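Consider the single chain below, provided in structure tokens and representing the form predicted on its own.
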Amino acid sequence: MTAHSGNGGDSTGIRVASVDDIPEGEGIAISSDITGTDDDIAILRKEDGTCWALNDTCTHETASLAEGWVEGDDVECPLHSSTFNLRTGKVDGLPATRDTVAHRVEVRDGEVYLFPGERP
């Protein structure tokens, strides 16, 4: 699924989605025309409903992370299963072997708003 919300960059943040936009344990693709980024950004929702950013593409082979699967503190590549560490980008199982971007990402009144390029 791609968002395609926005209200621009500030220092407030992009708000790209309702939380309810995002299945828990599952994402969402927001596209680099939004963020102002190379990348497209994937937003990950955890069981716990907590969100968080990370580049939308699997370090190993370019696939969307939005379209793999949120266990515990990482999220899954649907392609070769490689893992990623929500908080930080790090590899967590291979086979990638180069970490990811995370960004910074905040939810207020149920709205989940994005900070490119900002470490959560």
Second form
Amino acid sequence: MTAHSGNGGDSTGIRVASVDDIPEGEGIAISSDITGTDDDIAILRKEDGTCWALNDTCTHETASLAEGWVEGDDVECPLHSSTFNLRTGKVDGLPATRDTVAHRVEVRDGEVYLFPGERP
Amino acid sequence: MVASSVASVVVVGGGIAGVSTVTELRKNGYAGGLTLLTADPFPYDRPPLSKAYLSGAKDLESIALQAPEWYAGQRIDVIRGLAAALDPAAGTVTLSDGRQLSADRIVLATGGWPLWPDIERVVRGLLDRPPAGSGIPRSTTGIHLLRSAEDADGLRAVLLPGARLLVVGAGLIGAEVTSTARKLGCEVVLVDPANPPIAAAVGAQVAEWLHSLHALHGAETVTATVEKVESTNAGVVAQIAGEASPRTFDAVLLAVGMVPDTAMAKEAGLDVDNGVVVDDHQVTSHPTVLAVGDCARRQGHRRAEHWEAAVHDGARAAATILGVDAPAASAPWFWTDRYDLHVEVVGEMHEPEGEHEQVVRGTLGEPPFTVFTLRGERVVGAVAVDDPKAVRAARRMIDRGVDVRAADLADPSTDLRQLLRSAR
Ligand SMILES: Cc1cc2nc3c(=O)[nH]c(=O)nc-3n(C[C@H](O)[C@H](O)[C@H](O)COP(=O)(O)OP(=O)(O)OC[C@H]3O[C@@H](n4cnc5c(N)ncnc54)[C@H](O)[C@@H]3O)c2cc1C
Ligand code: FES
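Just the form predicted on its own so far, so send over the form predicted in complex with its partner chain.
The complete assembly is shown below, putting the previous chain first.
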């Protein structure tokens, strides 16, 4: 898989996973080598089956949000339970105080395409 | 925006309970005057004081509870100072420098102090309980307590490779400091009369395994009490019960628990009984004064001494001031870290007795694993080591009161989320 900058232009996005590879309520981390971003990106699947993407590293300490617990519109950090909104990256609840970055995701034919740097 | 009849609030104490109170007030639409009084340089988080801050991996700025500009943006007046007296009827707080603050509601969030152990001692120059932020070092004699960043700075300065450290008390903080000190190359002796320590919090099996990690990582553990601690020119000399002769250390950490900081509340005539006594809305015995966090105890409950409990108290106090319903309660949860393992505990870890049963998911001692406590078919508690999803599932099982089968929990191939879903 080649690295893309993902900023604008690329209408196809980066194919990062098959949607069936991500159980509902869970996530997977996509390495920055693949996304071309500074941070790894977590692809998180809601219980309704839709997929979302956030920078993978919790803004509090270094936990991977892909390891978090997805519920409703949020993912709960696996270390100290701050929650981040999947659509906006907004943090709700200490100890994290800084929002994270949300990226656009599209699912086509059962495949997850990520658009790093594009807002959902 | 919520229309509150309360025009001004002063919060005394800038720990997580105080900061949660002001955060929740603004988040939920409180538009009145809001002052946060803190004895510390600025409100910072305490859990890193025995972990990343103590090891030197984090500095004070990076453990700030909120960025400095956040308070201004939220129109919260942060005042550095020490409250010396409270007058509930007049609605005033008087600072040690004579300044006076008044408000319609005063929230006490004064936290607590390390408990002074019952050890015969000769401690030159060490005050039992110097006021927070008073600048009086508590660690001038090689004997340390750990509650503030100042305390952690003092301890960090002696945790040099090869330094001999005696840790008195193998509870959560004693164990974390032992782990951090070993990482820094210190020789550590950890003494506690309980064997294993913290069994009440995590259950005996997990407690035993956690305690065994100290020896595995090169710390010496002794099951005994420390009878005497004495500062001498050669170091700190400690007599451990049952040992023929005293041992000499470069430093001693006393980590035997904490006491709630209730002096000012008591002086002001508020009900105090192992904490400032509050009702289910965090209101003290005077209707204009609330109390939150480690300094408070809800009537009919045990006093919690954990980070998240302080957050919940702050949210409840904010709801009370706003006159709205408090957020839903959830099973108590805390975490602790040692030797790069992340331990989380939710609910109550009853020992198997009568109706209680313990179920291990995975293999005890081989992280990730989780031990659940069940009462009949209900989960009442869980302790997880490096198993965050299991503990989050357990919390929801407790909160929702779902019925589960022990065999399903024990089987690591069972999807816990599926169990929750099917129980809805
Ligand atoms: C070293 C350490 C490690 C910990 N690790 C964990 C952990 O891993 N997990 C966990 O769940 N919990 C942990 N805890 C517990 C957790 O930090 C406490 O439960 C929490 O800090 C309680 O918050 P609080 O705001 O009630 O009190 P505090 O944090 O004690 O804050 C009280 C504040 O009030 C100020 N104050 C006191 N009196 C006055 C006054 N008269 N005037 C002005 N200001 C005043 C103090 O300076 C302080 O800033 C740890 C605690 C310590 C000390
Ligand atoms: S690392 Fe995410 S909340 Fe602490």
